[in-house]
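The chain below stands alone and is given as C-alpha cells, in the form predicted alone.
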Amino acid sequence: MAQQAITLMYERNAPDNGIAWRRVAYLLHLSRILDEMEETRLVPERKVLYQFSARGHDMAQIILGLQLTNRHDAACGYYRSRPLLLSLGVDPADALGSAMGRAGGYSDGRDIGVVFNYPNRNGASALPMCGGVGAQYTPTAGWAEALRYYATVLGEKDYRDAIAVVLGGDGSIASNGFWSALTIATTQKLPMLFYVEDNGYGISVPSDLQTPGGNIAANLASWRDLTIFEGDGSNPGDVARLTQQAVDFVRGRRMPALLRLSVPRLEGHSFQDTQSYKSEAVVKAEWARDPLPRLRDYLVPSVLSADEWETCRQEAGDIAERARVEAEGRGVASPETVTRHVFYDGEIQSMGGQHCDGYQAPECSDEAAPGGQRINMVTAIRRTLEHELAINKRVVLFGEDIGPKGGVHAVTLGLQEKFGKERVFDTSLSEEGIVGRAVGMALAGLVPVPEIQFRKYAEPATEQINDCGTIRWRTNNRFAAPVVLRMPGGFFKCGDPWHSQTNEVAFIHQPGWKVAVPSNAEDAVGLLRTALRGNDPVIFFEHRAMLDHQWARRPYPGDNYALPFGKARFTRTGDAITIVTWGAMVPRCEEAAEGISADVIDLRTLMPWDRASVVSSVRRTRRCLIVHEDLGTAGFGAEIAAVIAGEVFMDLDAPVSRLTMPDIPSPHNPTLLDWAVPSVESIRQKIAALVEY
C-alpha cells in the first residue's frame, strides 16, 4: 500500500453535515464544565485527588468518538481521554463518581478516576486503560487482530468493518509499546487507527525530545503500509474531515493509519502542574487556539443559532450538576469488598474471555484414562494444545519461532502445518508486543496462548504482565483477560544468566495471575487443559530440564483430563519429615528421600498453592524441608516457611529449613551449575540433619 500524507489548512466553509454538530457542541460544553467543576470545587474540597484537564484535546476526541459506530469498535486511551468516553455514552455521574473514587463507576473506587474502562455490548467499548504511558498500544493491536480473526477465520460478518483506535500523546510515541504496536499493525495489516494528540509536551518535556523534529507523522511518512493523516486539532473543519477520512480509510481498506492532530494543552499536565516551564507567550498562543470559541465561530449561525448554542451549554451545565449530586451520593464501597475479583469467583465479567460469550467447558475428569502411551512432557504439551485447537476455534498460539520451526523446544512442532498461519503464527521479537497483543485478543473473547521463549525474556513484558493480571480487579469485574502465557525456563544441560532463570516468585507477586509449574507429562496435560478452559490469566511454566526427562515421562492421561489449581500431589508418603518442592526438584527430592519415611509434596501450582495439604502434613511429621531451584532470599520457599511458622509452630520438632540456589544468577559451566543447584546429595544431607535434630 503506497503511503498517503494528507494535510488540511484552516477553512471557513460550511460545516460538514455528516457530523452531529449539536451533539459535539453539547459534549464539548459538558467536558469543559466537568473539568471546571473539578478544578474549582471538587479538588479544593479534596473530593477529587487526581485531576487531569482535557481542555484543548476535547473537541477532537469527541468528533472521533462519534465516528465509532460499529458495536465491535473499541478505543483505548489515556488519562486525558474523558471527552472520548462521554462521546461513547458514558454516564457523566460515572465519570465524576470515578474521579471521586466512589462506589460504582469504572472501578468501584479501586483505581484513579482517569484510568477508565467502558464495556459496551451495544456500541463501541473503551478498553481498560493502563496507568503506564504507552501501555495502551499493544492491547489495542491485539483487539484489531481479533477483529480480523473473527471476520476471516470465524466468518462473523458484523466484524468486517469494525476497527480499533488507540489514543496517545506526543510523549507516548517514544515508548516501547508504541513501536511494538506499530510493527504489529503494519506487518499484519490490521484495522487500527493510531490517534496522536500532540500538544507539544510530555508533562514538561518538549516533543522534540520525544521524536526528532517533534513530529511523529513526518518521521513516519515513509513507514511501509501506514497511511498518515495530519492537521490542526483546534480547527473543527480539519478535525471533522480528517477524522472521517482516517476512520473511513481504516474501515474500508482494513489497513492501519496514523492521525496526528496538533492540539493545545490549555491547563497543566495535572491540577498540581503550574506550567512554569512555559513562557507567557507560549501560554497565550495556546489559549488563542482554544477549540471551544473556534467551534462556536464555526457553527454559529450556519448550523446553530446563538440561542441554540447557549441552550447546549445550559443543558450540559444541568447534566453536570445532576451528575455531581448523584456521584457524591454514591458513597464509598465497603472496604471488605476490595479483595473480591482478583480471580474469577463465579461472577462472569461483562467483557473479555470466552466465558462471557456463553462458553461451556467440555466435561473433564481428574482421573487419568488408562492405557495411554507413555510420552515426554514436550509431547504432552503439544498434544494438549493440538486437542484444544481442534475443539475450540477461539484458541490461537503465537510467539517467536513457534511456526515452521515449532519452537526452540519443539513444543509447537507441526501445529502451524495442521491449523494454519492464522491460528499458529510467529511474531516480531518484542515480548511487550507478544503479551500486549494477547491481552487485547483476550479482551475481545479469544483464547490467546502466547509463548515467551525463555523465562528471562519476559522482563520487557513486565508492564503488560502486571496490567493483564490486575484487569479484573481494577475494573471491578467489568473486564478480564484470560491469557495462557507459556514460558520455558530453568537449567538444562548447562546454565547461564539469560536462559536458565526460574524466578517464579515474581509472577506469584503479580496479583491476578495463576501460576502452574508441572514436573511431569501427566500434570502438564491436566494443568494446561484447565488453564485453556479457565477464566483467569495463567503463567504456565515449562521446565527445560523436564521436557524430555526420563522421570517426567508418563502415560497420556486422555483428552478430558484436567487438574484443579491449588491441589498438590503427594509423590511419597511417610511420617518422619515433609519435603515441599516443585518443578525439576521433584525427582531429586524423591531420590534423596529413598529409605526415609517422608511426605514428598509436589505443589504443581504456586498460585494458588495447597496450603492445607502442606500444613496438615507438617503438623503430622513435625519437620519440614522446602527445596526449590530459585534463589533463597525472598524465594517462594520463604512464603511457605512463614505460613508453616505461623500455623504449625507449636507442633514443630525442628526449625523449618530451606534448600535453594544461592543468591546468584545461574552459572554456565556444568560443574559450577551442579554446585549451585540443589543436588540429590545436598537434599539428602538436609533431610538427615532435620530428622536427627
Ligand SMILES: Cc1ncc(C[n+]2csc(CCOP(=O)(O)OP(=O)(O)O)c2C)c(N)n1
Contents of the next structure:
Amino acid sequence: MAQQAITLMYERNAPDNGIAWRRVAYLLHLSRILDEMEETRLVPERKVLYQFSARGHDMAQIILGLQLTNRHDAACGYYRSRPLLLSLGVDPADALGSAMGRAGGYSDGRDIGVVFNYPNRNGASALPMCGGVGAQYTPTAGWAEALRYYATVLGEKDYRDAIAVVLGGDGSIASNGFWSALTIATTQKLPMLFYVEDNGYGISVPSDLQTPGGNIAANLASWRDLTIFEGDGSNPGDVARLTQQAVDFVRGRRMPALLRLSVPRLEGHSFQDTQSYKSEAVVKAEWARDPLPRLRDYLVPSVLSADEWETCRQEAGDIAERARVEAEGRGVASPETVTRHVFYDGEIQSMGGQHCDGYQAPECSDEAAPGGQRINMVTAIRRTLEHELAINKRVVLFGEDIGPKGGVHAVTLGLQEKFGKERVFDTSLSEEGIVGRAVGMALAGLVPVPEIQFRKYAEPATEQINDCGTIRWRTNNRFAAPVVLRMPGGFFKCGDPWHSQTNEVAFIHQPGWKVAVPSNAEDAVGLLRTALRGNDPVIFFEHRAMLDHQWARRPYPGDNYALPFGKARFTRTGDAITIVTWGAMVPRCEEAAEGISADVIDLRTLMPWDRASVVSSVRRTRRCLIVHEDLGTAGFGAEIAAVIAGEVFMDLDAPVSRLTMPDIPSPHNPTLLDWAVPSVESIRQKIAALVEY
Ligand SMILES: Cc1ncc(C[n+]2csc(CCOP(=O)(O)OP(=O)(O)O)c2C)c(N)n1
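What I would like now is the form predicted together with the ligand, since the data block earlier showed the form predicted alone; can you produce it?
Time for the whole complex; same chain goes first.
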C-alpha cells in the first residue's frame, strides 16, 4: 500500500466510535490520581524514589491500550507508560507497590519502579521494559516476528490477528534500537506498530536535535512499507480515530505502521526536573493542551453526564487509595531472596521460552553413543542444530549470511535448504537487531538461535545482551528469554583486533547468561544440545581455531548426547600440578604437560564453572597454572586464581600462576600472534617453573 500521512482535525462532539469512553475516563482519572499521589505524598515521604509523571501522555496511551484485545498482542513501553499498563489490566496496587519497591508486584522491589512488565495469558501482555532509552524496539520486533512464525510455520490460527506495539518518546527515535527495529519490521513486513509520543523534549533536549525538523513522521514519509499516521495526542477524537486506524491497519494488513502523536509533557521529565529550560509561555501552552479537560469537554454531556464523569473520578480515587494502602502494607522482600532467579532454578517463569508452555526435553545422556562417525567441530555444531531443528519446530536460526551461504564459518551450510527460509534466515546487518529480535522471539515462546558472525561484533548488541540476561531476575521470574547466542571468536591462522578476540569474561559479567566454551566436537554437541533444551540464555562460544582442528575432531556422540553445564573434563590426570584451561588452549596444555604428572582440566563452561573440581584437584596437586587466550588483567583466570587463593591457600606449594595474552588486541602477523598467545613452549616453561618451585 502507498504511504499515507493522515492528520485529522479536532472534533468537538464525540461520535459513537467504538471506544469504551467511560473506561477511558476512569483510567485517565486513575492515572492522574496515582501521579498526584506520588508527587504530593509518596515522593516527599521518600516512599517512591523515582517518579516520572505521565500527565499529558496518559489519555492517548489509554485509548491505544484498550484496543490491544488479542491475547497474543504485546506492547513494550518505557518509564512513562503506566497509563497503557493500567489499560491492559495491571493491578493499581502492583503499579504503586512496584513504584515503592515493595515485595511482590512486577519485580519484588528489584527494578526501578517505573519499568514495568506484565505477563498476561488472557489479554495483551507488556514485555519487560528497560531503563535504557530505545532498548524496547528490537525485542518488540522479535515479538512481531514470532507472531508471524506461530501463524505460518506452526499454523496457530489465533496468532493471525495479533500485533506488537512499541512505545517511545521523540528522544528514543534517535536510538540504534529504533532504526534497527524499523529496518526489521519493514524489510520483514511485520505486524508492528511504532507509537511515538512526541512531547518535544528528551529530558531537556528539543526534538529537532533528535530528527531534522523535529518530526519523525514527516521524515519517514517516503520509507518503504511503512504507513504513517499522525495527529494531536491531546485531542480525544483524533486519538480515537488514529489509534483505531493504526491498530486496524497493522492487524488487518499484517504490515508495520508508525503513529506519531504530539503530546504535552505537563510535568518535568522526572520529579527532580524543574524544567528550567522551558519558558513560562511554553509551560503555559503545554497546560493549555492538557488532555484531561479536553476529554471532559469531549464526553460531557454527549457520552457521559457530568455526574457520571464525577463518579469515574471518585471511583478512581477510591481504587487508588485502596491500592496505596495495599501497596504500603506489602513490606519489603527479604534481602536474602535477592540472589534468586538469576538463572532458572526449577520454578518456571510465567512467560517466555518453551518451558512455560509445557515443553518436555527428550531423554538425554552424558554418555557418548559408541560408533559415531569422526567429525570436526563445524559438522558437530551443524548436526546438533539440524537434529534439534528437526525435532522441535520452535527452534529458529538467524544471523548475517547464515541462509544460502551457510554462514561465513559454514556452520549452517544447507540448513536453510532443508528447513526453509522461515526457520533459517539471513538478517539485516545489526547485531542489536539480531539479539533484540531474539529476545522478543524467546519471550513469545520460541527457541531463537541467533549467530553473531564474530565475537567482536557482539558489541553493538551489548545492551540487548545485558538486558536479556537480567530479564528473569528483574521481573522476579515472571519473564525469561532463553536465547542461544552462537558466536565464533579467537585467533585462527592469524589474529587481528576485529575477528580474534575471545573476551568471554565480558559475558560472565552479564548476570543471567550461561557461557559455554567447548574445545572439541563432542563437547560442542553436548553443550549445544543442553543449551537448546534448557531454560536460560546461553552464549555458545565457537573457537575459530578449533572449528576444523584435527585435535578437536571426535566421533559424533549421538542425537541424545547432552552435557551438564559446570562440569569440567579432566583430559589428563596426575599429581604434580593442576592446569586449568578451556577452548583453543586445551590441546596446547595437553601437549605441554606431556611427560609430567598433571591434571589438565578443560572447564568447558565458564558460567557456571566447575569450581569444586578445580579446588579439589589443586588441593591434591598443590600447584596450579591457569592458561587462557583472553587478556590477563581481569580475565577469567583472575577469578579462578582468587578462588584458589581463598580456598586452597594453606595447601599450596607454589603461587597460583596465570599464562595469558598480554593486555593487547590480537596482532595480525602470525609471528606477532604466536608470540602473544600462550604457546606449547611457553606453557611448558611455566609448568616447569611451578613444578620446580
Ligand atoms: C540509552 C540511554 N541513554 C540515556 C538515558 C537517560 N535518559 C533517560 S530518559 C531520557 C530522555 C528520553 O526522552 P524521550 O525518548 O523523548 O522520552 P520522554 O521522557 O520525553 O517521554 C534520557 C536521555 C537512558 N535512560 N538510556
